[in-house]
Ligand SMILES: Nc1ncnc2c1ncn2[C@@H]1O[C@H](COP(=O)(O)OP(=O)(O)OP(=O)(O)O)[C@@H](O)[C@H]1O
Amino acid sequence: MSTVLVVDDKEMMRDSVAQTLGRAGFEVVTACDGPSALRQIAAHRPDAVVTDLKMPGMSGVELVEQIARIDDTLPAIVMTAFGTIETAVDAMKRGAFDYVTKPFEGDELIITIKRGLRHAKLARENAVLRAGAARPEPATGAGLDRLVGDSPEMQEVKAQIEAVAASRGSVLITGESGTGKEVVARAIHDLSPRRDGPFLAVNCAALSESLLESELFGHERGAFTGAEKLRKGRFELSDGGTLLLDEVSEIGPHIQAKLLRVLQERAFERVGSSLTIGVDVRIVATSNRDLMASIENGDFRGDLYYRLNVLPIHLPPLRERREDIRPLAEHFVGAFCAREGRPRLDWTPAAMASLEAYPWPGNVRELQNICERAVVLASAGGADRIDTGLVEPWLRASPRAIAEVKPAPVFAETGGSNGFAGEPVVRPLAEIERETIIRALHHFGGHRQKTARALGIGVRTLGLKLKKWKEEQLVPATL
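Just the structure of that chain by itself now, the form predicted alone.
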């Protein structure tokens, strides 16, 4: 049932319109002037607004402008007398959806409201699609069909998903990087009563604190340099649905405080605004860090942790559920063959044995990358099966394999460049730097944020170095 806010300073007109809309099946709230209308919008989040044009204090046109600043998809319909149609047209230029001329039939107003609701629905769906557009993954169906594998460990995860899906409580999914935590989050959304609502995700580790604040909560026009227009944040766009906070352990203390308030009060303010916006969003968070250790170190708020960890799910690493390697590999190859438009490839027994014997430090994500590479190389070479030659070189070049190689010393007593025995040979600093970074990445399970922090460099600097080394084929592409 859609909610309509009716704004008019004349009680008789206000009540008459409210009764008409109530009989048509709308939920109706009312306000006697512009300021009280803005308070009702913040409190009730109506789906449409019907306002009189001529009101003392804040006029209908001024109210329309304020509504457009709050939510440019909220349809505002202006009621106007015949002699002020030009003013009504001006209101449309300033953000009103349409107008009706007094006296009007109830059906005319109802039809106009329904058109406005359809327009708003399309606008919001478009915004949600834009916000979550660039996340291509091999198709896995919906619900529990997203989770490939029937090992005892995965059966337990599936049972937990079914148990928590119908709840409104926050879910915290833990596990190593690359285990498929986002897939679990999407499965929870698919099985929840919010399945028809939006599902949006934010990678908290990939954004600076200021960018993350704007991404989550939105901002007003002019809130900071470069904020040329109003922007809705992920909380607002995922209203009625699910918001995934990926790697929530990486957010800073300022955002942690704001996030805690949203979880407690279901309300927030956009950056640069004092207007409180209420939302109905279910939070699913993921972390590959030990959050209890982060709390002890003072990096993460304990009260936020307990708000997020209402319904915990732990996703085990791939090496602890080896029965799932074969079905996952077959699934990924099938999906990538379909993407490349070629017949499905089978695995040779030797190639599958190599996969099943490998420890998979990069978990499911590493397996997915190797499957994609195998399909592409097999297609290029005209092969009709995936054999060991298409996978074993990449398994040997994994971060773990590199980390197990003993580093050469900085100086070696094997003779200098001038040929005199015993004179030290100096290794290039670039080589030592590369080896140190690779070892640190392995130590932190491929987590770039933690690696950069430990090495005392920026995440962007680390990413640029890895990109350069990959282009020069100095490090494996899986890093």
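Please read all numbers here as calculations on a predicted model, not as lab measurements. Basically, rigid core = biggest C-alpha set you can superpose within 1.5 Å across the two forms. Positions refer to the first chain, counted from 1. Compared with the form predicted in complex with the ligand:
With the core held fixed between the two forms, residue 163 has its Cα displaced by under 2 Å.
Comparing the forms between the two forms on their rigid core, the Cα displacement of residue 62 stays under 2 Å. Once the rigid core is used as the reference frame, the Cα position of residue 377 differs between the two forms by 2 Å or more.
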Given for the second form:
Amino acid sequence: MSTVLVVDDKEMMRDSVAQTLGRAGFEVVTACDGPSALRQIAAHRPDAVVTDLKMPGMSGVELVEQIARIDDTLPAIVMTAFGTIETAVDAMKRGAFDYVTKPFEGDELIITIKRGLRHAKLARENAVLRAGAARPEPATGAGLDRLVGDSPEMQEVKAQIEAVAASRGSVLITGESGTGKEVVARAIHDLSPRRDGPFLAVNCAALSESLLESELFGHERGAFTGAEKLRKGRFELSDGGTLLLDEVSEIGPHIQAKLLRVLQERAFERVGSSLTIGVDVRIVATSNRDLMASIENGDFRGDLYYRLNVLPIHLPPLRERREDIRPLAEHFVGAFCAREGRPRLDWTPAAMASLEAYPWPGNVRELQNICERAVVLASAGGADRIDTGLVEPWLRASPRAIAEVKPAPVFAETGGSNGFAGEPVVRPLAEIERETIIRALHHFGGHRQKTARALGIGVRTLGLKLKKWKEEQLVPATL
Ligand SMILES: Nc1ncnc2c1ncn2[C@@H]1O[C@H](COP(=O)(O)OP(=O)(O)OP(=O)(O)O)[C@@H](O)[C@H]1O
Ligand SMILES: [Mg+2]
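Condition change, the form predicted alone to the form predicted in complex with the ligand:
To see the whole picture, the full complex is given below, headed by that same chain.
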């Protein structure tokens, strides 16, 4: 049921509109002036507002302007007397959705409200889509079907997903990179009562602290240079749904405090605003770092950890559930063959044996990449089965080996090919950069924020570089 706020200083008018809307099946709240309307909006979060224009104190036009600042998708409809249509038009310029001219029929108002609600719904869906909720459905389907593999470890994980889905308690999913944490988060959302609400994800490691703050909580117009428009954050956009906070361990102290408050009070303020917004969001967080160690270092708040870790789920690395390798490899090859529009390929027993023996430092993601490459290579080479030749080179060239190589000096001594012993050979800067970053990351135990700070670059820059290198398999997927 939709809630409509009716604002009018005249009690008779207020009551009669409220009655009409109540009979039409709306939940109605009322206010007698602008300031109390704003309080009602904060308290009841109505889906639409109907307001008179002429009111003592704050006028209807001012109210409309304030509403547009708070929530530009909340439709405000103004009631105007004949002769003041110009004011109504002014109100629309400042963000009102539409106007009705007094005296009006109940039906006219109801139709306008319904149009406003439809418009708002579309605008919100659009914002959610822009925020990245639109993703092609993975070939695995929904719910637990997303997760391939029936090892005892995966059965345990699936049982945990079913057990936590109905609750709204926060879930903390831990596990190495590529083990399927995001897949688990989506499965939880699919099985939860909020499955029809939005599912949004934020990668906390990829953004600088101030960008992350406005990404999560939104900002008011003019909150900082460049904030030209009001922007809703992911918390607001995922209201009624699930918000995945990826790599939550990378959040800085300021946002940790804000996050704690949302978890405790289900309320927050946009950057640059004093208006408190209530939300109903289920948090799923992931971490591939040992958060207990971060707490001991003083990098992560203990109280936040306990709030996030209400329902923990741990995903074991693939090497600890080798039974899953075969069904995963078959599933991925099937999916990639379908994508390439070619008949299904099988693995030769020898190739499968190599997969099953390999330690998979990059976990399921690495397996998926290798399957994709094998299908592409098999297609190109006209093979009808995938044999060891198509996978072993990749298994041996595992990125883990790259991280373990000792960095070469910037100037390598040559044997003196030009007869000039000891002449330095200049190495590509990109290679030196990569090595320096990997070494720094190892030095700081994988802590991106510290690494970035020490290197004098932004943590977002660091995140983007690593992402690119991982995709190119130049660094370990586990970094
Ligand atoms: N059990 C599974 N069944 C099917 N696909 C899976 C499974 N586990 C992981 N995948 C796939 O492997 C890839 C990596 O999974 P995902 O992104 O969930 O990992 P992650 O743990 O979130 O990694 P990271 O820590 O790097 O973010 C994805 O493409 C995902 O679809
Ligand atoms: Mg992930």
